[in-house]
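Read the single chain below, which is given as structure tokens and is the form predicted on its own.
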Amino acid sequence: MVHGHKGVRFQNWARTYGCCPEMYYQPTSVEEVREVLALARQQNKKVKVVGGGHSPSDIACTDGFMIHMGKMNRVLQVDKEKKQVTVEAGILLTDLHPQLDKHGLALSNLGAVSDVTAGGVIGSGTHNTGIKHGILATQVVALTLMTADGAILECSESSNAEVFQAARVHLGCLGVILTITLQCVPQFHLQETTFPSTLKEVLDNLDSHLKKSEYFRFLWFPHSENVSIIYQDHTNKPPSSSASWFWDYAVGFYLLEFLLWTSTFLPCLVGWINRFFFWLLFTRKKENSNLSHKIFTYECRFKQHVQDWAIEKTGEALLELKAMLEAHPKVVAHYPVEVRFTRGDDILLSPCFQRDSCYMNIIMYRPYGKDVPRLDYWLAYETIMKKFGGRPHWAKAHNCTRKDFEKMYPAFPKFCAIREKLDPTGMFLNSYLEKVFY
């Protein structure tokens, strides 16, 4: 018999969203998950599955039953011949990496954070960068899904193919993902090279940068022309690091947090802070090399609010955002605006559905947990993203409704039909998802 807990308060990593579920469950087996769903059906309760809790939105929140998958975190099978690994959906990527290392395997691409579960990563459409690489869900070759009635569906391109096409970016609304089979590649090392540039240079030579580096991204420092370019490419070089506690923490975290807190009283300081820290930390070329997962992932030190949309027209959108900030000097933007690139796919609610995309990520830090005024920046950014046909990252907070998604996603009606068939009573909905589907 599965035991639940009352009085648990859930908060996401950034402490920007939270909820108090009526019951909090940590199942250890498929049968225990089935028991929770049976209880929910009997008592007419909503159910929300949560993973690492990193989503900077209320996508994981509920006042019904919450299922935390952290105790279903095993590696079930490693197929060395096919280079595939099957895992329980609650495994954290940070725990999966050393397991893959033992077998000489790796994932071909990863997001910036690995304290996230396999089920959550695919469900929210997590991405990294590399125009030859899709979002992380494109590495999924099979999965098992428990639907609201307790049935289990085995899904792949050859079995329940339509559900598979939907479930790789599932938003937590199709059922409970139990296991995932990921396509891996042989273990590899990356060299990361970071060097300074300007916004004009990077936009004028965007195609050249995309061809030069397999995993190319850049950081723009708002209220300036400054850009930091980051190349990540396969290497045979031994591990090396340019990391320094003084520059990375004493300056890049503690001093920056203090100055950002000061800027909450004097917002005009933000532009100076962005330019000062570019000069301080980003004007020298740096090189690091290591195992791929140690280069792809980095430590998020600041609690923060973020927005991230996938668009096609990088230059036009970024220049319009820059022009908006110049025209409205009272609207301030923390650094960086991070720009990444991703290959198109055929996953129904992938922000990269049927098109190669550029992700443009904006950020406002919360120094010492203090909220910084961001509404004008947020609304202006969303307006620009919508103008250029953008689609929001599902894990992030946004103001879009069903009408918006019907315009953005050609396959939206198909996904809705699959969802309604698998969950006719809306067991897996919450307030975030009701805005998406109703």
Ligand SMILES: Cc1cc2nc3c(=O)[nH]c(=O)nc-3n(C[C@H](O)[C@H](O)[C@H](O)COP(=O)(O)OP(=O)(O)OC[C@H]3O[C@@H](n4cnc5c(N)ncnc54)[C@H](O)[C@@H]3O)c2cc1C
The other form holds:
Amino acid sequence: MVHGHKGVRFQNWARTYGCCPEMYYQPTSVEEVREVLALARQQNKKVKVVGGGHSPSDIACTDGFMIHMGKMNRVLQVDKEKKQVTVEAGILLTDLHPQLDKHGLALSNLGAVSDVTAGGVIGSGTHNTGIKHGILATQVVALTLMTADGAILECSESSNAEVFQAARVHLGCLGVILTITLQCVPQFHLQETTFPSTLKEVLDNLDSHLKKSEYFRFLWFPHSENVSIIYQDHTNKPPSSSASWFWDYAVGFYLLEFLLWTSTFLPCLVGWINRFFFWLLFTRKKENSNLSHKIFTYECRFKQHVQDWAIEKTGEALLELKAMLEAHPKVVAHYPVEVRFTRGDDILLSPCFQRDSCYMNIIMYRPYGKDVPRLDYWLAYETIMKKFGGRPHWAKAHNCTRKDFEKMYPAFPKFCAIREKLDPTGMFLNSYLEKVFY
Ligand SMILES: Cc1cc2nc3c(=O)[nH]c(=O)nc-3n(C[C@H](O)[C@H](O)[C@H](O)COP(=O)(O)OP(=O)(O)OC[C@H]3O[C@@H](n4cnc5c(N)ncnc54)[C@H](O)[C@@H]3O)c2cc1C
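Please give the other form, namely the form predicted in complex with this ligand, since only the form predicted on its own has been shown so far.
Let's see the whole complex now, leading with the same chain.
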């Protein structure tokens, strides 16, 4: 029988959102998950599944029952011929990579961190960059879902196809994702080349950059024209690294954190910090190569607040954000604004539904855990993103409600109908999801 714990406090990775679930479960089997759902039905409780707890919002919070999937983390099957792997949804990608390495396989794209679960990254629509590559959920070829009544649905293009179209970006509101089958590719190495540029250059030559590099992204340094371009491409070169403790940690972390903390008393320093650190760390060309998952992911050292919307009009939106900052010198923005590109797809609530997109991620760090005022920046950014028809990243805090999503997503009613059918009592809702659906 499954045992729950009282008194557990859940906090997300950035320690920006947390909750005290009434009961906390760590099931080890499908039967135990079913037991928790049966208890929840009997006692009329809400249920929230949590993966790696990395979402920078309250999407994974609940005061009802929390199911942590960390003990359902096995690789179940590797089909070398089809290059597909079936995993339990609680597996951390960081544990999946070495298993795939052993079989000469890899995921074709990843987000910036791997301490996240397969169930969590697909559920929130996690993405990286590469205009020929979709969000991570597009790598899913099948999944199994336990619905509120304890039934198990096998979903793929050929079985429960409508649920499959919804459940790849599931927001945690359709049931418990038990297993996921991912389409892999042969293992590959990437070469990463980072070099300086300007906002004008990168926007004038966007198509050319997108063609030149399979995984192209760029970082804009607000309060300046500075841009750092990052190309990542297949290579046969042996692993090499330009990492340096002095520049990456002493300067890029300890000194930066201290200066950002100082700027909480003197916000006018932020523009200078952005320009100074660009000059210190981003003005020379750098090259690294390694296995793909070691290049895609990097160490995120700072706790932070973020927003990340998918839009179509990169240049117009970015220039409007820049103009807003110039017109309002009291609004300050930490570096970088990270701009990534993603192929469109057909997943009902994917921010890239039916359109190739550009994600524009803004950030405000929390030096030594201190919250930095960000409301004006956040509101101005959201206004611009809405004006350009943007759709917010599901994992990252936003102020949108059902009315907004109805406008943003042509398939929103279809998703709602599927959700209401699978979870008629709203067992899997929490306050974040109630804003989305009510
Ligand atoms: C440092 C850092 C870097 C990041 N980099 C990127 C990036 O490069 N690109 C990007 O797009 N995002 C990025 N993110 C966001 C991150 O990828 C998402 O928040 C992702 O969902 C985290 O996975 P998780 O396992 O922690 O999910 P959680 O935060 O635990 O959960 C996310 C959602 O999935 C649901 N869920 C999880 N598992 C299941 C399951 N088995 N069944 C049903 N529902 C489930 C939860 O209920 C919740 O609704 C980053 C976040 C951090 C903190």
